[in-house]
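This document starts with one chain, in the form predicted alone, laid out as structure tokens.
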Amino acid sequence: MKIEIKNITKIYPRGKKKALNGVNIEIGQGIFGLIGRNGAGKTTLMRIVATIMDATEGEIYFDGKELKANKDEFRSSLGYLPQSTKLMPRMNIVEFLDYVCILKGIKDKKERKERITNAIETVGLVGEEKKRLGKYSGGMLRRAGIAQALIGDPKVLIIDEPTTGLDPEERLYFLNLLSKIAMERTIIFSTHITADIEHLCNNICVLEQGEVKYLGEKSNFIDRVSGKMFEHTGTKEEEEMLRREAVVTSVAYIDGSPCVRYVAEKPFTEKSISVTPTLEDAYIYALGGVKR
């Protein structure tokens, strides 16, 4: 399915906080990259192309059809995971997905009974069927979010911050997971690590304060700092310099000595040397470099 996000601005009425501003985005089938801080308005962009919240201007079209007035069409090929995956604790897998099931408008019990085994299978949960989701991890209940999401078979699945709070295993599970159900359908992950889509996703737009900073392929936001990426391992009044007249990325310490990343035309020490950036390297370059 394709997705146009038109001109989207949203102003909150208190204190007429614009929290999107003219926003154009277009999406297509495959995993597409929504990255931004945390405030960026990513949610709120989430939350109105899910049709929970309206926006202040603009539109949004599906398969060339205006969402606003095809909502029910939109919503039946809809799957949505927020960013709070808040599901009912006092019930097992298959009983919260048959409640889901059933207000999804799927009546037929034997229809609800394969549905809910499918999407129980697709997540990996086969075993955890008993066991209360008050009980789950936080990986195990973002599989439960994803299985509820996948009942009906959207051709759109819009997922928020999926991996905030998951250890690296549920992380990686989660994010295979994404890779293997991303096959004829589009979806939308929407994320402030960058690491969590450096390798799902072909297409990203990068977000800041409302409005998009880039938008297009992978590929070609890294390659803005393709040759002037540098890395120097040096003292801290080196650190201190290249803070003043470089784009700095990233610091990490090495027995005490200060190893820092930084995008710039030349290298500013002859200690520094060339390396490959990454999709970190460029998302905080475009962002101005990191903050003490």
Given for the second form:
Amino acid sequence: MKIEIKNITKIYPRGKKKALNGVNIEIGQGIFGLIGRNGAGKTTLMRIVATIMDATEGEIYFDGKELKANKDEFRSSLGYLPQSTKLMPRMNIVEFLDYVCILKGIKDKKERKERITNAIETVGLVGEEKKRLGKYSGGMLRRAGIAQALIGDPKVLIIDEPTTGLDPEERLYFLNLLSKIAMERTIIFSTHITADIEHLCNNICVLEQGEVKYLGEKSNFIDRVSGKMFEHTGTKEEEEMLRREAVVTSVAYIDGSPCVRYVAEKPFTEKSISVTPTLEDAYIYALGGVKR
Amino acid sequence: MLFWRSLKKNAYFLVIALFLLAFSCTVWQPHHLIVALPEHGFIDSTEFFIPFVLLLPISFLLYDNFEIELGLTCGVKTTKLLYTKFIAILLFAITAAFAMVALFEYEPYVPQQSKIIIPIHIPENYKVYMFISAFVTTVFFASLFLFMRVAIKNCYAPVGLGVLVYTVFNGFNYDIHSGYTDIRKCLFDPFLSNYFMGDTVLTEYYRVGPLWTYNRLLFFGLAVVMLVATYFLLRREKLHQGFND
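Can you give me the structure for the form predicted together with its partner chain, which would complement the form predicted alone we have just seen?
Following is the full complex, with the preceding chain placed first.
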């Protein structure tokens, strides 16, 4: 499914500034990564696309149809995993998914059972059916959330910051699961962790203070800093100088010495070595470098 | 489908109500429930207290932000989501109230033996009025809790207000029964006692039959107004901005 976001602006009733300001994005099949700091407007955009809230201005189209006028049709092909990690703590996964099936209007009991079994198998929660969701770990909860999003066999999945708070193993499991279910679907995946989308998405959008900072292929985004990325290990004074003169993307202290990654047209010190940029370098550069 | 599921899931309310009812009849205040002595009003009995307690979960159980968002993305309007749960809980509370009313018996007023200060004739068909009273009071409080939950967007305000109203009117009711307060003020008592609905007043006070009718109409009207207001609040679909629970 193709989603076109055209000139979306959102001002909250009591908000002083625009949460989103003239956002234009085109999203096709596959996983689309939406990156941005906390408060950049990712969740607001996700909620508007998920038909949970209305934009102040602008339109959204899916397969050429206007979303506002065809909400029900869009919702029938939508799966949504919100940022909330609680789900429904007093239910077990089967009860929870059964409720979601009912909300989606699936009346036939046999069909519901079939869909629930398939969803539980897909997300790898077989054997955990009797446990209440309140007793699930963070990773299991996210998988249960994906199961609920998948239950109606949606063409579009909207997943809002799903990896926050997960341990590395759970995070990898979750990302692998996402890549598995991405076939023949459009997935909009928001995160503030660049590593999440490093190997998952080809197309990305960087949001900053409600505006699109970058939209396009991930490789082109990284290319913006390729040949300009250097690493320098030296003294505290050199670190301060680099912070003033270049755009620093990270500083790590190794045995007390600062190891600074920075973007510049040419190396600032003799000790600087050229390095291959990562998505994180490009992202931090787009945001104007690291603060303290 | 959603409503039947809600009815099934909330059926334990009725079990709790029946348990409380059995407890009230046998242990707590059996004379209030089965045979109400004239010196005790409705509020001292359990027929409103139990539905009242049963209605409080409306404030907590209706739904949370996740459920609203989930409902919306599944194409279920917030109003539908809310009313399916609300009506199920209300039905059980009314059933419990009616069960208690059915068990309730007044003891005739006996001059010089009872402590009551304002002796009012209890009509023979008082149970019909009691059913109406129970229905109106239950619907009123259910609407109040629902409205507060949606308008103020948290669960503590309706519970706090409910407890406050209950406490204030408990004392108020007692004052009226004891003759310390002007009986006309009972027009604004949501727990209006059946004592005030008789058509014969045995003292120099007031003819209270119409007062009872006005009172029940007033509280039923308020319930309807609050339900309509809630409906319009929900139609705006603004609840996704969150509850402050």
